[in-house]
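The form predicted alone is given below as one chain in structure tokens.
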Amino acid sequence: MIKAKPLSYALGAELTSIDMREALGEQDIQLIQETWHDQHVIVLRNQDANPEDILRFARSFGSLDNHEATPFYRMEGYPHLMEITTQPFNGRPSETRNVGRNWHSDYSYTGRPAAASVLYCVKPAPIGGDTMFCNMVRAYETLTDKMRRIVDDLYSVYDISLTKGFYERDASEVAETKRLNPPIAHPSVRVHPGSGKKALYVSERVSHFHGMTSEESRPIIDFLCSHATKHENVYRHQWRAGDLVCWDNRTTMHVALTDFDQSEVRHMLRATIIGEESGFLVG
């Protein structure tokens, strides 16, 4: 029987008695989904999974993105898996060794932001390389009534070039990625389609609010990001080989920490559950 153990005050639960090599039954899927909606991040430990296992597990919870928004980092033969690694990739240094270095939710700069992400740890960094997650439902609920009314009316403009380290990547890939992902505005507060919960949707990759200048927007963006990432609203995951960490991008943000030696191997595989169509392009 699947059991859930809370991992922090703010969010996160470890699920036991799941073997990713086996197909999930309907009752198991329902129980996992309910826990996921409640805790926003779920963790499975000690898994011995291959690419097919990861994809089968992820598909139990929705349709998968084939990562066309960032097509350069897909695993060979598995377009629905992205390789996040410090190892050489396609015969040159990996462009994913520095991904996720500021607070964000995945694919927020696209017209169908990620509903959820499923990240499997093949090999963790020997020391460090943690990932932190914050609860954006709680971030919204702990705003004052007046601030909630303000953000309820805002649209966040997401700009892929605000991804930390973006311009350190291959120049031709940077140009193509920007072409594929022009700035796009999404509601700054989203209602989760499964749980009905309201969540703040503002990150460090927001350039401004639609209809406002950057100067007007910046103090609000900075406040909301600082508010969302307070220590009491964060779970910090320390990776082990065989970990599967799944997070809901509609109700969380996350950041990959740089506290590890990048000459050492750190290798992850990510499947992305595609979300609902949202937002409008900003010219």
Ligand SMILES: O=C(O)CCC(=O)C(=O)O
The other form holds:
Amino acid sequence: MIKAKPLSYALGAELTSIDMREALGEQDIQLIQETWHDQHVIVLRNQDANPEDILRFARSFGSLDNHEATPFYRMEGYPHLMEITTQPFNGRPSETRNVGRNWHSDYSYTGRPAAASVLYCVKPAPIGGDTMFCNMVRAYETLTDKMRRIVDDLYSVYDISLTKGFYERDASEVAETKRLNPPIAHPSVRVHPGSGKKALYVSERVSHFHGMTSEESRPIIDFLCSHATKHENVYRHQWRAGDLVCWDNRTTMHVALTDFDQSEVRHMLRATIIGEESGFLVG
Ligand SMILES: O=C(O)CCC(=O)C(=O)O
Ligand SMILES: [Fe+2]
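Would you mind giving the form predicted in complex with the ligand, to go alongside the form predicted alone above?
Starting with the chain above, the whole complex follows.
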């Protein structure tokens, strides 16, 4: 019997009695989904999963992205898995050593932002290298009525080049990634298709609001990001080998912290569940 234990005040639940090496039953999938809708981040500990197990688990919750928007970071032989590592891979220095270094929601710079992400820890950093998550439903609900009415009408323009450390990557890959992902506007407030909850959809990768200048937008973006990431709205995950963390990208943001020795191994595998089509290109 699967049990859920809350992990912080604002979001996150640990689920026990799941073995990723086995296929999930219908009832289990439903229970996990309910916890997911309620808590936005779910954590499984002490797993002994291989790439096939991660893919099978993730596919129980939707279709997987083959990561065409960032095609250079796919695991050899597994296009539905992204390898996030400090170590060389596919015979080259890692281009994913600095993934996720500012608050964001995955694939928000695409026309099909990720519904959810499933991240498996093969090897954690020896010390540090935690990931933090914040609750964007709560961020929306704790705004004043007036501010909610303002953000209800906004469209966030997402720009992949605002990904922290983006220009430290290989120059030709940077150019190709920008070509594949031109700036795109999404509603700044989205309704979750499963739970019906409204969530704020802004991040540190938003350049401005559509129809507004960057000078006008910047103070509002900064306010919303700092409001959303207040301590009481955050769960901080300290990784152990065999952890699986699944987050809903429609109701959370996350950031991968840099407080570890990046010459040491930190190795993760990520599957990404495709979300609904959304947004319009702003040119
Ligand atoms: O490495 C991490 O902890 C998370 C990186 C990230 O942003 C992601 O996998 O989407
Ligand atoms: Fe991410």
